[in-house]
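Single chain ahead, by itself, as structure tokens, in the form predicted alone.
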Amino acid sequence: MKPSTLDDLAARLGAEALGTLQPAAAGIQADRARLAVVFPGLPRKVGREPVRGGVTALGPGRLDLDAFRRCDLAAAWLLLTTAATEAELLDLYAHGDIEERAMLLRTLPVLPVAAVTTRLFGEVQRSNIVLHLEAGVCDSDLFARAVGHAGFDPAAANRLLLKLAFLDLPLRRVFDAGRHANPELSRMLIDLATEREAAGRPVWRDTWRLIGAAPCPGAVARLVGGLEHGDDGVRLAAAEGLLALARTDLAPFAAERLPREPRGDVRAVLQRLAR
């Protein structure tokens, strides 16, 4: 049987730490303004330590533990424990500091998918630290499961993909975030593409893999115009774009690009899409 969350989180942070923590958490549950006094002091208590362990199931979903800490953990495990309520947890991050916000919105893949949720995934919208986006957004399938609930639907995801394009993260970060592609965000995209290119600055390399999943108009024009990109990341992005429009009327283009292509990997897909 599938242990409980609590108590993979218990298993995960060991007996010295659970030690500190059920006080603690005895502590809040009778005075409740502990809450945000026990919080900010959970990484002196248990440590900054990486967790490590890769890409696993824990509690509804499934994350990355190589990008969660311990003291990340141990926050989730105090928030379940106690049941903190959606106004202690908007207070926690309302009165954190930079370091402390990330902490909470770590913990958000372990709890359900609540309003509490798709609200903080609003604040890291709106914000330009790349941490915070990062902790709410990165290294778990909490995007994906989130698409639907109340306050977070495909115009909400559209415009927090966006701003993982806009700060550059890699879209492979948040799992299963490509089976949300859509053609509305394929025209956000190429035109942050677009300004992006006449501004002469990069351009998010998983544009061309989105837009090959949902294509929209120019879709095809820039996909075909990527596989003669200078940048060996954006021709493999627009190479597996095609790849995923499954169009036999565009092989020839892989097949003049092909003898000219100097990276292996590129050259699998345009043999792939050659056929």
Second form
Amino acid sequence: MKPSTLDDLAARLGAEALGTLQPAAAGIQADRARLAVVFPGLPRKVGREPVRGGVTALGPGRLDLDAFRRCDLAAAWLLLTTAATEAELLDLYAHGDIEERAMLLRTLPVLPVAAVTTRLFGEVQRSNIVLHLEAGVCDSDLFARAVGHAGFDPAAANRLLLKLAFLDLPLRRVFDAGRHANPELSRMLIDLATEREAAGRPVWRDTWRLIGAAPCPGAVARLVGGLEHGDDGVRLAAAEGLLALARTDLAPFAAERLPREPRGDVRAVLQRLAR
Amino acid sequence: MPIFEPHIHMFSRITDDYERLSLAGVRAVLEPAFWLGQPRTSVGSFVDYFETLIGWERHRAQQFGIHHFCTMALNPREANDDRVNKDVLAILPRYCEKDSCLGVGEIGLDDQTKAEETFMAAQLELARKHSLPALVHTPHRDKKKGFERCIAIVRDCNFPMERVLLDHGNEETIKITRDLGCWSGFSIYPNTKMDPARMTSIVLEYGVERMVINSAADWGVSDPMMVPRTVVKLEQAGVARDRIDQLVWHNPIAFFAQSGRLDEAMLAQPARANLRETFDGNSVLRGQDPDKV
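Switch over from the form predicted alone to the form predicted in complex with the partner chain, please.
Next comes the full complex, this chain leading.
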């Protein structure tokens, strides 16, 4: 039988951490103002070491434990145990320092998707602190589970993925985000790519993957052109984008590139395209 | 020689000061919460100020490789202001638990009123509850009596003397504090407080045990470079390098490490300086190209 989220968190935290957390939770339940005092001290009390364990089902979804720290899980345990309200979570975020905010955002994948999830996605969207975008959106399936909830419609999801591109974080860190590909997002990404190229700046590699999955005007030319790009990562992404596009009429471009392609991983995709 | 500047109000200083401090070897600064030059009229102003100390100001310091810490408190002068004093005391516990908060301060006495004494005692209790040391501001007027009164309050509260830094000392107060077991702070501040030459005389006479020096630079006519300047004077006076190192690096670290939140190994490296990073979208570059700064 699948353990409850609290049991799972408790087992991962261990008896020593729980010995610290349980009295703290009791104190909060007796006096809600204690939450704001207890929360900032969690990294010092239970540690900042990575949890480790890879991609794991935990709570309502999946997350990559390698990206989570002991204090993140402790924070999730504490907030669930004390049934922290939306107002309390927003207060912790509003008055938290950079690390506290990251810790709070890391608890979101373990908590049920709720109004506070989308409110904090909005906060992350407005911030340029990479750590907070990573903590809120990366290394779990929270983004994919949240799309469609009130306050996080497909347009808001597009804007958040565009932010990911803007800050150059890899798409694979947002589990299942590729499923959200759509022509409007492709248009936004191509516009950003054009702007970046005009400024002589690099383009987010995952652009080629997403525009292949949901083409918009200009996507095909970019994908074909991507096969000749000097950056290995861009060529791989372009080849994968073309594969997603599934256009047999473009196979000659892959066949023409294949004998000149030095990278094995790119060649493997080109061979599938050239068939 | 790395320097830990244990009392400087960077909130009131310009970004160029961070660069100068960094070039002069200042690896870490501690910014005590203080009086902003005019009274605040509501607790909300304190909330915003405290959050600047743990947020934007830390970020700004890090952009120049400087670790930024703070102490949190209701300052003595505004302890007299009934519009804010009780409310500020009520919000302090959450800020005392912030990671970069290494103590409670500046508490202490200014005009030496009853209200100042009440809030100093209340904040010593706060420091005890949060296992933090206390940074005590001593009065500029009637200083010797004020020092003695601060010490009496610390004793009345049964607060451990080794966790107290009595700041803004001078030639008179060192005679009182040197055998108390507390730490003595000296502010090297132009025209008032101490100057580098007088500080050198104190070091030559009393040594450097449980002693720290700072610039206390703020919005007034002050000089954030006073600690590096004093280091030069001490060297020229023949004070041994390891003694100077103790005074400007090991001593402040030892005092604030009593918070349990200061990792000396982490201070061995400059703070991570990434000019491309922003804080809530705000950057010290104000539109400049980070590669050209």
